[in-house]
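Below, in structure tokens: the form predicted alone, a single chain.
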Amino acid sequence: MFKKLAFLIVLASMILTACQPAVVATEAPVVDAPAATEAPVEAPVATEAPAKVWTYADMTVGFLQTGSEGGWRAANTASFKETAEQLGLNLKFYDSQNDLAKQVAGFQQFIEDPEVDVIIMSPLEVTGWEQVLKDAAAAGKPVILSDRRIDGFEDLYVTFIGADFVEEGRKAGTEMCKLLEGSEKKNVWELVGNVGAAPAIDRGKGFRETAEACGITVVNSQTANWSVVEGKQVTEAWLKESKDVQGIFGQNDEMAFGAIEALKEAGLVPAVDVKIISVDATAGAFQAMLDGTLNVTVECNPLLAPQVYEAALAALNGETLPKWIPSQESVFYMVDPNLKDIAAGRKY
């Protein structure tokens, strides 16, 4: 009986064990350790090379001169050559020989010349520059105008350095009014520079603004191309037609000198019978005033090179300049008691 009971207990235990769900051994899930990360590397900041700082010694300047029409221009040329040597800059000089086509060709040569950094020009005429100015801009070569302006295209050149030609004409007109005050007649002849040049256009305009306001009549006006010889020839031709003239306005000294010679040969006394005013105030004009043959000369300063080279250097260094930098000028009189001392101090 006991054995039978023990058997039953063992059998029940086996049945209970068989009914339990099997326990499957599982491994703990493997969790990847976080990947080791390096500190972020910053991309190098792109830095521009410092801009070149130009000096006079670095510069090569291409200078287009008009020609050599008289003492003023000779002094102007000397100013550019002497100042370039003093500053230590390299100057390439081009004489346009008073020929517009040659000046344009010279401009193009400077654009194509790899040594030329900046172009300076005294333009023969106010028009004809659009294409070469655009070419210079495309080549990255700054352009500076010296002594004479052009029409328009201010965005294509850096600056103009020179006189106010209209104001020079106004000054001449004002002085002619003073000289002819009280005169019964006020007939004036005008000797004009080359047609199309800014000083010829502007001086004539300014002269009329003031001279005609006091009753002066410009009865003759003709180009004499800044020349002594042509100034004399034109005046001689007028004198053959009539000697009814009270004043002569020479737009530069040389043309006035020619008129003085023509008047003498015609039996008239310059500066007495016919009042004479010129523009430039060169040494020759001072001598004429000391001789008593020229009444007044209005200054047009030719010694522009220091101002022009300073502007050229500023342009190469990226500075912004005004579109016009005026030169300082005066008026000189035959009757000035200090005239001899003033003349002795002139550099041109």
Contents of the next structure:
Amino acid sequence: MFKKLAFLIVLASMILTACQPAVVATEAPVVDAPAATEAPVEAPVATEAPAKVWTYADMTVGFLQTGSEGGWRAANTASFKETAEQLGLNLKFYDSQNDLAKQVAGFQQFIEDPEVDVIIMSPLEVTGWEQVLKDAAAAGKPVILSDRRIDGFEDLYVTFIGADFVEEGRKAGTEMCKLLEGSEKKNVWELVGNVGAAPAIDRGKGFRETAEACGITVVNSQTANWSVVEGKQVTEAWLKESKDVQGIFGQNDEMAFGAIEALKEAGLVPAVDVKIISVDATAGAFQAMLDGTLNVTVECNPLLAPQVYEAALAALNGETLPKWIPSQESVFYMVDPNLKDIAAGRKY
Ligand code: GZL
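Form predicted alone already given; the form predicted in complex with beta-D-galactofuranose (GZL) follows:
After this comes the whole thing, all chains and molecules, with the earlier chain placed first.
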């Protein structure tokens, strides 16, 4: 009797055990279930496709250039075209012809162009960019500022690669102070770039910081739009009013060249009767210093393309960059005994 009962009990327990689900390694163990003797095997997780790693060969750049207003810009454009070829990237070049409306339209065109992966811009003016920057972000196209900064909207562009224009102005003011040291009068005229442009605003600011500290008075200041012709016209008009000027600050080389022509035609000796300082340090400025008509030029490096393209590729690969990567620059002097050799070694 007892044997039959024991058999039935064993049989029942065997049947009950067989119905219990086994602790399946792939299921999360029930909290109060006995710990599995082996580490549970992780369920395979669906893996995402690896993010694309961009190379220059993949990259199509939409580059919005200001125009072709002088030697600095020619060197800057050459830098972008030559470096694109060297790196094997596809460059779509847009000449804004120094017209802000055209540059904004070109920006919109690159946003809508499915071939363009990243947009690079040398902005003609510091304002007017909010909508296109927002549209570019919505289109997933990184924006890099080259050469010139804009006001605000740092969250809408990756980085600005270009000079410290305020520092360039400070350097020019410091050099004008040296040139006018001991002068009884320190009247200076300033030829300004296009109104609203970062270099025009910032160079003027920096110049006044250091020039006014040594007693210089900026008697006249007017735009001559970066050009030789307008630099000459503005200086001629000023000379008709007065020849009581001891120094001229051209915010770029071309405007200084125009002033030099006007001074000569008015019977004044440039760099002697009137000290002349410019910014850019183009080949033309070195020639003017070698001719003895320009006292000083403050360098502004136009050969930015390698750094800018590197930043564009980094942006496409999701890297975070500083909001400003300043370019390194120097100052050059007419009185430098090595000036001829320095000029011979320059790329622009
Ligand atoms: C400076 C650049 C300026 C040059 C001018 O980075 O934007 O524009 O100084 C040029 O010669 O027109």
